[in-house]
Amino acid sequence: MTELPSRSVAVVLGTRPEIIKLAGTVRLLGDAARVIYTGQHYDPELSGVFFDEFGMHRPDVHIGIGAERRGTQIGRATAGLDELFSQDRPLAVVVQGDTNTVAAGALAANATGIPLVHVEAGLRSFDRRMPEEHNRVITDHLSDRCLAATAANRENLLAERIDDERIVITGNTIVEAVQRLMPEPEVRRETLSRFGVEPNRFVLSTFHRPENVDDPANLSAILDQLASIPLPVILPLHPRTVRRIEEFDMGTALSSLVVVDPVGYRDFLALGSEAALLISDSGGVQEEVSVYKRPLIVVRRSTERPEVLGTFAELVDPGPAIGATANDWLGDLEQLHRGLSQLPSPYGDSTAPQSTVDAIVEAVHA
């Protein structure tokens, strides 16, 4: 029990990662949670099935901002949330991560004078070219409670002169989500069979960031390096990546890869946990591999998750370093996997959702 009235906590989210990471918190909040979905990630399947998959009740409110430019998304979401909060004022607003939805939720809470709780606060890439970096900074400085996953995240907040009493180290809710949603071994075996691969004998890869897929030279280098790896490479293609491959006429570069449509989250966990290694530019995957103990090559110019570098992940530029690192790891894969299996995740244990709820209650009663 949370000691909070029914529908008194507005949980604002707009993308799949936010749903995954906030599902445990919403479940613990129970009737106190009012889920507001902005529709930043539009998907016709979000009629309810997707929320059900992650154990979150279907949204109480759907704003529907759609696929627009960043400024338009933030503006429409802020206006819609401001109106909602003014008509039916919650005791607290909860946002998670660094999306346009998060920035809008922070601005609307601030405009209406409602306590704001930021889950996954304090991440910094120190790369001002990333829109997400600006969303993080804005939200942290407007928040009444900054829920930091790690001590390093707390230090980032303190360095920006955010008061220590506003910071709570909770761990990352992704740990609980991965543990809860990870398919059983038999289901994982069935998933691998469906994709035609064997445990530890394939690579799983995803790419979607503009720095990689909007740059023809980078995208070409990445696809060439994936093709050079001496194992099957499963590549679920993000819609943005598909458009760029077509635009740049790079379809032939996919011929030696196992190209598939985007996969569901449970399938991705099944594949990732049984892969020899992963190659991706995803922020969430950097966290997830530390839970299911697989090595990851991060193809980025910077990362806001340095806690996994040198253990579960290595940061490389697009180009020969991808293949060189992959081949080096494959040369002694058993020992690499054994070593990672002994390392704890830097993001804590499965208690982060409960710590998040405790911080929300404290923010309400402050």
Ligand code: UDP
Second form
Amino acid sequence: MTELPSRSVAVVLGTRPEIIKLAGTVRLLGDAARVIYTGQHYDPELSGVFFDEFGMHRPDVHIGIGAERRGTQIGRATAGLDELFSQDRPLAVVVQGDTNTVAAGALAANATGIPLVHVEAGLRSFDRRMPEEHNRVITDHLSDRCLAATAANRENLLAERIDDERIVITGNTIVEAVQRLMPEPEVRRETLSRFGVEPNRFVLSTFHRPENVDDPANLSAILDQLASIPLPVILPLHPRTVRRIEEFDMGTALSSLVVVDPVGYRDFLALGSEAALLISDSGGVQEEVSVYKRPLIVVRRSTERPEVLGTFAELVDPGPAIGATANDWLGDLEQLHRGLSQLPSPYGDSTAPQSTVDAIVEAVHA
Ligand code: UDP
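Switch from the form predicted alone, shown above, to the form predicted together with ligand UDP and output its structure.
Every component of the complex follows; first up is the chain already shown.
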């Protein structure tokens, strides 16, 4: 617990990965945390269940920006946060990652002159087509404390002339989240039998990035590739992907896949850690596999997490490379798993939430 006054640190979040990655910090802040939820993810299976699983109290404030265009989301959230911060001024504002919520939290903190702390600073895909890249750059440049997960993330910030005094290397808070919520082996076995699969005899897959699912050719290629894999493929469908599959009338492409609603974090960890391999366009999953040591095919044009490439992950285009890489890995799975089990995660250990709280306290007293 900190010496900070009650509800004095505004923790702004709006999506599933932000809840997962800030839960440990919110726990350590205790009574000092004021959790503000923008509602960027408004589906209960992407938000509410995660507050419950992490034992986090429900948000103190809910802004409710909903599914709008990017500019509208950022505008509404910025205006809402600006009003909240002006009425009841926090001592610091904390944001995590690269969503529209993060950009809005940064702009509102800046507009009201409140110290801003960015968790997971310094990630760069160098791909200006991704809205997330712009959210990261805006936020890092406005932040008083940039909490970099790795030394390479710090280098990215220094290359943009962000002052070293503003940068702290903390590791990534995902490591603590995975370690805290990873179910015991017995529970993992129960989870697998609930999904009708056996250890190392299935693939876990997720897709939701606009570059993949908003483009009919890419989405169709991805679904065809998943269907070609000679193991059951569990596909928890993100609401955005569901909408696109309906819009493009691609429902029949799902027939040979194990399609399920998004699952809770414990179930996702149980499945991921027992899968033969994973195939995903998620950012967080790229980090998690390095903690539970499973190989991942990243279906993206670029990644802001190069630390895992060539070891835990491989970057492929949406097309035949997905099936080819999966088949290649399945050819000698035991050896691949054995090799990965020896490798440390590049994202540090479980101390990142404590380092985050230390940096928040420092920002308040600066
Ligand atoms: N996740 C989950 N249930 C699912 C799919 C994903 O708990 O059905 C978790 C996953 O472990 C990861 C996070 O959600 O920590 C990733 O969220 P998402 O892919 O939406 O965001 P990104 O990481 O790409 O920003």
